[in-house]
Each structure stands twice: as structure tokens, then as C-alpha cells.
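In the block that follows, a single chain appears as C-alpha cells, in the form predicted on its own.
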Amino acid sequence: MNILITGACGHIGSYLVENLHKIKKVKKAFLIDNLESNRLDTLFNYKRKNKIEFFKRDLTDPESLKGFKNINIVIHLASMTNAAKSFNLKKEMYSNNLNSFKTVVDFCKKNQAKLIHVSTTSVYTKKVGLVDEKCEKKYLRPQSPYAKIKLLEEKILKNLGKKLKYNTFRLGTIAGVSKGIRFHTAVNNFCLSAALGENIKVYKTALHQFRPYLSLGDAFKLFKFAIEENFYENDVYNVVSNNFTVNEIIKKIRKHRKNIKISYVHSPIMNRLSYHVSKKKLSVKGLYLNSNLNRDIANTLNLLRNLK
């Protein structure tokens, strides 16, 4: 089959492309990225066991996917993603992400391509306990513009009914090393600060709050599972390796960097929330995720070992 991957040079996209040869059903992949993040280097020296072709495209242009034929699956990863900075870029993020999403959805409908849609567990706001995909609407009040947009995208897909085959996957905070690695997410950012000998900056009140995390290895397992099992049920699934407190993450980093220190900072995102995100719904379908975050932290710190 032929697949199209948007945001192919990003943190998740580059890992997926690097490991694409492990998904036997994929015969050819078309990679899309606007290169606004200057990640052309992620395309260097790929193992071309799968045939891949790269195209520089801006998905906010509704004509950007015109000409692509015989696409069976679209994996939509392209978006502006920095939640903390999204408050200062709200209008730009809404325009970019929603217009890009519309281009992808229109393409899938026109070409009868199935869609793997990526959302985020940041759509949840429950204060305590376990939250799952069937939670009350009052717990779906995301705080950042980025997460609000993702919830809007979910609603758009739901309203399409049977016009499109898809699944929405709410990913936990990504951790792990890829060619397109980014450092604005918690684990990677903490590792970067530790490698540089800087204080790890933690949002006030967040130290003992639980958050869901997702290893890149588990993210790839998800894509592989969806493609190989033809898993498209027009439904929403949480995708989480494990839930940890910020303090637990820092303890894992301290195993490798003993002398790290913490400083507390303010964030525009309210952090008086603590919740576990359930992954049971996906497990019932036969996909079990439990990658070792210790390994992701060790690999990230090893990548940064020459920093001082």
C-alpha cells in the first residue's frame, strides 16, 4: 500500500520514517513537510528499504496535495505543536493547524484514503483519578490553544460520520530520540537542562502531579498496528506508555545526572491538575504499550553527552 505522512520531518514523523521498513505492508511513502522548522537534515541517510519520496508542501494551501494519487492511508502529524508558546501565537496556530487539517480531510474524502489523526491527552482537565475516552464533557476543557484546536479537529471528524474512515489517537507527552527531536516537551527539555548543567525548570505546583507520557517506540507501535490490522473505527483512543509525576521523571534523570537542581517558574497553562490517563481501551483492541521511559531518558542524555 501507499501512505502519505505529513509533518514527516518532525519529532514523531522522522522516527516513523526511519522505522518504516518494519511495516511490511507499506510499499511506498510520500513525505510532506513545509520545512518551517529547518529540519531538512532529518531526511539525510534514511534506510531506503521502503521507497520514500519527499515533497515540500504548505498544507494551509488547499491545493498542496493535488496530484497525489493512489494513497491508501494518510498519517497526519503536521501542526504547530508548542503548547506553552501557543498563547502568544494563538491566531497563527488556529489558522495554520485548522487549515492544514482541512486540506488533509478533504484529500482523504476525495481519494477514499483512511486517516490516522493525532490528537493529545492535553484535552483532559480532570483534577484527580483516572480519565478515559468516555469521560464527561466537563473534563474536556483543554487549557492551551494547541489542545483546543485538537479537540476541534476531533469534533470535525466525528461530524463527518461515515464519509471518512479514521481513528483519532490522543498521544501522551512524547519522549525519546529521533532525527527530528524537539526539546519543548517535558522529558526532553529536562534532559537538555541536565546535560547543560542548568536548573530544570518546573511549573509551580506541578512537581507531584501526574501526567501521561508516550515513548516514541510505543508511538511507532501504534502506527504499525493501525496499518497492519486495518484499524480504523471512527473512534478516539488514548495512547500512553505510562503516567508519572514530574518528580518521578526528575528522579529517573538523577540516575544519570546526580547533581541536577530545580527552579520553579510560572506558566500560562494552569497546572493545578493531576490525572492518570487510561490506556485500557486500546489494550482491549490488542495493542499493549509499556515502553521503558528510563531507556528514553538514557538515550536522550547519551545524545547530549558532549554538551557542557
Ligand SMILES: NC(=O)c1ccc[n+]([C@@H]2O[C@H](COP(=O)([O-])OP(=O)(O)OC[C@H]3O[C@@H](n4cnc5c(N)ncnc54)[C@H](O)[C@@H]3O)[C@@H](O)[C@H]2O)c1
Contents of the next structure:
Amino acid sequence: MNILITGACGHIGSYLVENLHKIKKVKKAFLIDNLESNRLDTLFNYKRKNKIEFFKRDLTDPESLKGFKNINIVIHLASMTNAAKSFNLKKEMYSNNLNSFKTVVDFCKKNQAKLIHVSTTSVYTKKVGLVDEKCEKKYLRPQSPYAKIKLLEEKILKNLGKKLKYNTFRLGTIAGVSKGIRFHTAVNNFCLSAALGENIKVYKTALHQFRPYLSLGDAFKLFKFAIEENFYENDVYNVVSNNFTVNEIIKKIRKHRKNIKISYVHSPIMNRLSYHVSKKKLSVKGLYLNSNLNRDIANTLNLLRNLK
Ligand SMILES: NC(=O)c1ccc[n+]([C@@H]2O[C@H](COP(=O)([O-])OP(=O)(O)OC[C@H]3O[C@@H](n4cnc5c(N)ncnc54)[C@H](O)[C@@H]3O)[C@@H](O)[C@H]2O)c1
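Next, report the structure of the form predicted together with the ligand; the form predicted on its own has already been given.
Everything in the complex follows now, all chains and molecules, and the chain you saw is the first one.
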């Protein structure tokens, strides 16, 4: 089968492309990115180039996918993704992410391609105990414009009914190394600070609060599972390796870097209390994810070993 991957030069996309040869069903992958994030280097030295073709396209252009034919699946990863910065870039982010989403949805509808839609566990708000996909509406209150857009996308898909085959996957915060690795999310950012000998900045109230995390390896397992098992139920699934407190993440880093220091800061997106995200619904379908992130953290710190 042929697949199209948007945002292919990003953190998750580059990892997916690097490991694509492990999904035997995929004969060819068309990679799309507007290179706004300047990560052309992610496209260098892929081992199995015969399977992939890259196209520079900006998905905000409704015509950008015109000409792509015989695509069976679209994995839509293209997005502006910095949640903390989304407060100041609200207009730009709404325009980029929603228009890109619309181009992809229209393409899928027209070409009968199935859609793997990626959302975030940041659509949830504070809750005591586990929060799952069936939670009451009051627990679906995203704090950042970034996560509000994701929830809007989910609703648009839901309202399409049977016009499209898709699943929405709410990913936990990604940890791990890829060619397109980013450092603005929690685990990677903490590793970078530790490697540079800088203080790890922890949001004042967050040290003992739980958050959901997803190892890049587990994210890949999800895509492989969806493609191989033809898993499109027009439904929403949480995708989480495990829930950890910030303190637990810091302990994992401390195993490799003994002298790390912490300082406390305030941030508007962290006003909420902690929440545990349930991964049961996906595991009932046959995909059980359980990384403890130790390897992701070790790999990230190893990547940064020459930083002082
Ligand atoms: N990384 C995480 O922790 C995390 C967690 C939950 C959900 N997600 C979601 O997973 C997806 C991929 O995340 P990522 O971490 O790889 O992000 P990323 O920022 O590393 O990559 C996104 C890519 O999309 C491209 N892009 C942005 N706008 C585009 C446009 N208009 N046209 C074409 N390309 C465009 C960028 O150039 C970039 O290469 C995103 O939807 C993100 O919201 C990520």
C-alpha cells in the first residue's frame, strides 16, 4: 500500500520514516513538509530511500496535495506544535493547523484514503484518578490554544460521520531521540538542561503531579498497529506509555547525571492540577504500551553527551 505522511521532517515524523521498513505492508511513502522548521537534514541518510519520496508542500494551500494518487492512508503529523508558545501565536497557529487539517481531510474524502489523526492528551484538564476517553465534558478543557485546536479537529472529524474512515489518537508527551528531535517538551527539555549543566525549570506546582508520556518507540508501534490491523473505527484513543510525576522523570535523569539542579518557574499552561490518563481502551484493542522511558532518557542524554 501507499501512504502519505505530513510533517515528515518533525520529531515524530522523522522517527516514523526511519523505521518505516519495519511495516512490510507499506510499499511507498510520500513525505510532505513545508520545511518551516528548517529540518531538511532529517531527510539525509535514510537507509531505505527506495520506499520514500519527499515533497516540499505547505498544507495551508488547499491545492497542495493535488496530484497525489493511489494513497491508501494519510498519517497527519504536520502542525505548529509549541504549546507554551501558542498563547502568543494563537492566530497563526489556528490558521496553520486548521487549514492544514482541512486540506488533509478534503484529500482523504476525495481519494477514499484512511486518516490517522494525531491529537494530544493535553485536551484533558485536572482530574482526581484516571481520565479516559469517555470522561464527562468538564474534564475536556484544554488549557492552551494548541490543545484547543486539537479538540476542534476531533469534533470536525466526529461530525463528518461516515464520510471518512479515521481514528484520532491522543498522544502523551513524547520522549526519545529522532533525527528531528525537538527540545521544547518536558522530558527532552529537562535532558537538555541537565546536559548543559543548567537548572531544570519545573513549574511551581508540578513536581508531584502526574502527566502522561509516550516513548517514541511506542508511538511507532501505534502507527504500525493501525496500518497492519486496518484499525480505523472513527473513534478516539489515548496513546500513553505511562504516567509519571515530574519528580519521577527527574529521578530517571539523575541516574545518569548526578548533579542536576532544579529551579521553580510559573507558566500559564500549568495552572491545572495533575491527571492520569488511562490507556485501557487501546490495550483492549490489542495494543498494550508500557515503556518506562528509561531508554529514551538514556539515549537523549547520550546524544547530548558532548554538551557542557
Ligand atoms: N511531540 C509531542 O510531544 C506530541 C505530543 C502529542 C501530540 N503531538 C502531535 O503529533 C504531531 C507531530 O508532532 P511532532 O512532535 O513531530 O511535531 P514537530 O513540530 O516536530 O513537527 C511538525 C512538522 O510539521 C511541519 N509543518 C507545520 N506546518 C505545516 C504546514 N502548514 N505544511 C506542511 N508541513 C507543516 C513542520 O515543518 C514540522 O516539520 C503534531 O500534530 C503534534 O501536535 C506531539
